[in-house]
Structures are given as structure tokens and as C-alpha cells.
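In the block that follows, a single chain appears as C-alpha cells, in the form predicted alone.
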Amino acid sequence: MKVVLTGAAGVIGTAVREHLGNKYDFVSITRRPADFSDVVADVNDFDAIRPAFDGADAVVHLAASISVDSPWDAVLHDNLIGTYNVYEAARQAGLSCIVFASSNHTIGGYEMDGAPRIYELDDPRVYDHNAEIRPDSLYGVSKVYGEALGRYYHETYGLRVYNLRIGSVRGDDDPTAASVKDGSFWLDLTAEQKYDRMRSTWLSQRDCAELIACCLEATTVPWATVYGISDNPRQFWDLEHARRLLGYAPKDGAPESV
């Protein structure tokens, strides 16, 4: 399968290339030159990225402004215009499948209401794909837009579309790293609470790549919105829908304590 990969130089893009590079023929789009780049272009430039889609079967769309506090200008160009360009390029080129890197921040309002209690092991709250949309930021709003755009392209043009509400994928792939407590958060959490959150939201790099592969191979599932986390001891985002619908079976999990 020939797969266009936007944001190929990012943490998730790197994990996808490393874990799935022997399984798929990736066409890597990066904003800046890299030794693996096939196309160097910004996704908000339609004419620059459009040729990369010719002859491809699917696209994994990861490119975005990823900070929760991304300002409007970045959200507009990178997440709204860029996502539209990717969908439209896929449609024009006749691709059959789009895997969209959405985010847990599409429903971040529930976490804002529930933190920090929601991170504790005995808290019963779990939110699935039927939860009402409650974005916690303009970034979250942009991911809601991407999901809605995917629904439109699925129902209007027949593309298979998968929205992955991704949890916490780390460059060091370590949910217990000392840098967890020093990370910037949109919520006011103590160092211990930051570890507790990571215990709930971590998605290992290989589990993330596997979830994406499950979507690419799900030819009998035309549409899905699922959460992406590893098999963690606390899960306030539902995993069963991804297991049942896509056969996702995470191999990793954060420890109960640091």
C-alpha cells in the first residue's frame, strides 16, 4: 500500500516510519528538508502537496500545530486550511482511505471538570466515541473541524475515514521520565498529578503505529472515531470501541506508579 504521510518528521510521524516502514510504501511530506523527505512543503499550500497524492492508496494526516495553546493564526493555516487541503488532495487523487490525527482535546472539557480526581485508579468515569463534543481550546476546536470534515468526505465521496483521538505520545517513549513533571500543561497540576495523568493517557510509539495500521487495513470498516492510548492502569478514554471495531490490541501500558 502506498501511503502519503504528512508531518513525517514529528514524533508520531517518526514512530510510523520506524515501526511500519517495512509494511507500507510511505510518501513523506515534511515542512523542512530531511534525509527521508519525498516532498518538502507546507500542508497549507495545496498546489505544493497535491502531486504527492498521485498514485497513492491512503493518507495518514499528522501535520498540524499541536500545542493546546496554539494561537488562531496557526490553527487557521496549519489545522483548518491544511486539513482541508489534505482531504481535497486525497479526493482528487482517488485515494480510498484517510487516517486523521485528531485529539483527546475534542472532549477536553470533561477532563477539565474532572481533574485531578479523574486520574485516580478508582475513578469510574470513562468517555467513549458517543461523548458530546467539548473542546478545551482552539486547538481542540480545529480537531473537531477535522473530524467533521472527514464525515463530510466519507458521506459525500465515499472515502474511508478514521479519526484517532490520540493521547500522550512522547518523544522519549517513557511515561515515567523526569521530564513528565516539568512538562507544560493547560491544567494546573502538581508533579505527582502529572504522572497520574500520564498513567492514564500514555500512548506508546509502537501502539500508536499499530493503531494507524489497524485503520489502514480496516477495509470493511468505512468510518470510525476511536481513542488512542496504551493498555494503561487508568483509562478515562474508552479503548473497547477500537478493540472491537478495528482489532486494536495495545502491547504496552504505563506503570501504576513511578
The other form holds:
2 protein chains.
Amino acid sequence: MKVVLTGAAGVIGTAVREHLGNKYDFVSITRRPADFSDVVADVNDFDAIRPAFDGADAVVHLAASISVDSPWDAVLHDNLIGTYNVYEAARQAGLSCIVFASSNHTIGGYEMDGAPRIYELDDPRVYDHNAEIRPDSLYGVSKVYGEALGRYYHETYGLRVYNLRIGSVRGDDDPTAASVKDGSFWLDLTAEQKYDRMRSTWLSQRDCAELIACCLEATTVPWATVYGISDNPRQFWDLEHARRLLGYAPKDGAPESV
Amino acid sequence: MKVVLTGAAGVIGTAVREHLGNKYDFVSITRRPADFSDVVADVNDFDAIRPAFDGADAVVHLAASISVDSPWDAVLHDNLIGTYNVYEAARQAGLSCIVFASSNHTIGGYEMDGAPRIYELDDPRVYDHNAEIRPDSLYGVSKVYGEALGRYYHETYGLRVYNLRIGSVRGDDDPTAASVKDGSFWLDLTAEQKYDRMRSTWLSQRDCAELIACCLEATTVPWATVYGISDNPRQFWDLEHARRLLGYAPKDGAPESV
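What does the same protein look like in the form predicted together with another copy of the chain, given that the last one was the form predicted alone?
Complete assembly follows, chain above in first position.
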């Protein structure tokens, strides 16, 4: 299966190439040159990315401004325009499948209301794919849009489309690493609360790759929106829908404490 | 109450000015000069529209590419960028309320599946605000995005926001007029079926204005997504939520047949 991979140089793109490189023939699109790049182009440039889709079967669309704090200009060009360009290129080239890196920030409002209590092991709240959308950011709005665009391309043109509301995939793949407790965050949490969040939201690199592979193989499931986390000790986003619908079986899980 | 009105020259904008002009102090934004224009500007130009919001209390955002067949460039500039500009201008100027002309095309997939049977008087199907979104067009996708953007502005900045999934408002205000049976249509329907659709989807001009006024006055309802139709003999979009939540009481209704 020939699979276009946008955002191939990112944390998830790198995990996909490493874990699935032997299984699929990837066409890697990167914005800046890399030794594995097949096409160097920005997804907001339709003409530049369009040729990469010829002869492909599927696209894994990861390219985006990924910060929850992304300003409007970045959201507009990278996420709104970029996602349209990728889906339209997929349609024109006759691809049959889109896997989209959506985000939990499509429904971040529930977490904004629930934090920090929602991170605790005995909190019962779980939000699934039927939860009313509550984007917490322009970034989250752009992912709601991407999901809706995928629905349109699925219903109108018949492509299989999978919206993955991905949790926290880390470059170091370590949910307990010190950097969890550093850096900017859109919620005002203590260091301990930041880890408590990570033990709910972590998605290991191999589980992320596995979830994407489940979608590429799900020829009998034409449409799905699911959450992507590992088998963590606290889960406030539903995993059962991905397990049942796509056969996703996470192998990893964050520890209960650091 | 001082109310910014985008798309003030359109069919709905004209109805709003005519039916509510004595009740509210409108600041009319039009793309082309008109004798009632307060500001002549395109909503895709943030700097041009921003001053119109100073001192206003609310905005009724109607400006858009309104055809279900709108191509990507129009959807991008008029609907995606334009709606962000309007909401951001409203936030910066401290407005407390947004009324958004969303569309039934956010869930058009149900109608695509159900037509023409769904138009018949004895068909039981009704879709409400909880229906999973199924946009039937890029236009419909842009309205899903506008609703999500409104949700974000409501939750993050506290503005009251109302998404009106408007049915069919006509320039001649006559659901039985011959032109119902003419022109382009995104579904392949006979002339009779086109009228059968209209007797479900019609929204009279005064009912439309009344629904918008209900939103402007709904200070105890901070957020709503409702459908906008008159009291028609067949209704496959729910009216009860607008009645109960906003006190919407339509005065008109399409006849059962022409």
C-alpha cells in the first residue's frame, strides 16, 4: 500500500516511519528538506503537493500547526487551507483512505471544566466520540473543521476517513520525563497535576503507529472518529470505540505515578 | 441595542432591517455601497470591518458565500476567514452577543439519504441539534466551522452565541412561487418534489427576523444551536428546541400544496 505521509518529519511522522516503514510504501512530504523526504513542500501550496498523491492508496495527514496556542495565521494556512489541499489532492488522485491527526482539543472544554479533578484515578468522567464538540482554542476549531471536511469527502466521494483525536505523543516517548513538568501549557497546573494529566493522555509512539495502521487496514469501516491514547491507568477519553471498531490494542500505558 | 449587521444587503439582511429596524440600532456592513450602508467593506478584510464594531452590543453575522455549490476560494475567503474576522472584531470591541447564520447543510447528509421520501407529510424523520454533523458541501463544512468557532468564542470569552441552521428564506417571501421550481439545485428533484421540500424548509422573512430577535433578547441562554423554519406542515428539522429555549413562535407556514 502506497501511503502519502504529510508532516513526515514531526514526532508522529517519525514514529510512523520507524514503526510502519517496513509495512507500507510511504511518500514523505516535509516542509523542509530531510534525508527521507520524497517531496519538499508546504501543504498550504496545493500545486506543490498534488503530484505526490498520484498512484497512492491512502494519506496519513499529520502536517499542521500543532500548538494549542497557534495564532490565527498559522491555523489558517497550515490547518484550514492545508487540510483542504491534502483532501482535495487525495480525491483528485483517486486515493481511497484518509487518516487525519485530529485532536482532543476538539472537546477540550470538558477538560477545562474538569481539571485538575478529572485527572485523578477515581474520577469517573469519560468523553466519547458522541460528546458535543467544545473546542478550547483556534487550533481545536481547526480540528473540528478537519473532521467535518473528512466527513464531507467520505460521504460525497466515498473515501474511507478516520479522525484520530490524539492525546500526547512525545518526542522522548517517556510519559514520566522531566520535561512533562516544564514549558508552556494552556491550563494552569502544578508539576504534579501535569504528570497526572500525562498518565491519562499519553500515547506511546508504537501505539500511535499501531492505531494509524488499524485505520489503513479497516476496509470494512468506512468512517470513524476515535481517541488515541495508550492503555493508561486513567482514561477520560473513550478507548472502547477504537478497540471495538478498529481492533486497536494498545501495548503501552503510563505508570500511575512518577 | 446597537447591532452590527453583516451581509446587510442580502435577502435575510434586508428582512432584518425591514422587520427589526425600529427595534435595534443597526450598523449595516455591505460589500458594495447601498443607501443604507454604514460601512462598505468585505468581511474578509479585518482592518476594514473592525471599526464598525466599536460601541456595539451584538452582531448578526449573515455575510457569506451562500450557495451550497460555492467553490473553495469563495468558502475560504467569505466563510472561513470572514467569520473569524467578524468574531474576532466582536471580541476585541467587547460585544456580548453573536447571532450566526449557520445552515441546515451542516447536516445535509440526512436529507441526501432521505430525499424525496423525507419531504412527504407522513414521513416521521426529524433531526435536531444533537444530530451528528453530516455536511453535504464545502459550504456546509464552513458552517460547521463557524458553529465551532462560535462555541470557542462563547466558552473562552463569554459572548452569547446562537447558531441558526436556517432553512429557505426567499427574496419574494413566497414558498409557492414559480421560481421554486426553477434554477440549480444540489439534489436531482422534480418540480413537485422541489415544492415538497419548500413546504418543509421555508422560513418566512418575518419569522426569520423574529428568530434573530429572540436570540438578541435571550440574555439567560448563553449558547444555542437551533433550526430556523416557519410553522410548516412537514418539518424534518426540529423546531421544539428553538421554541422552548428561545421562545421562538413562528407566525407563518407553507401550504400543504400549491
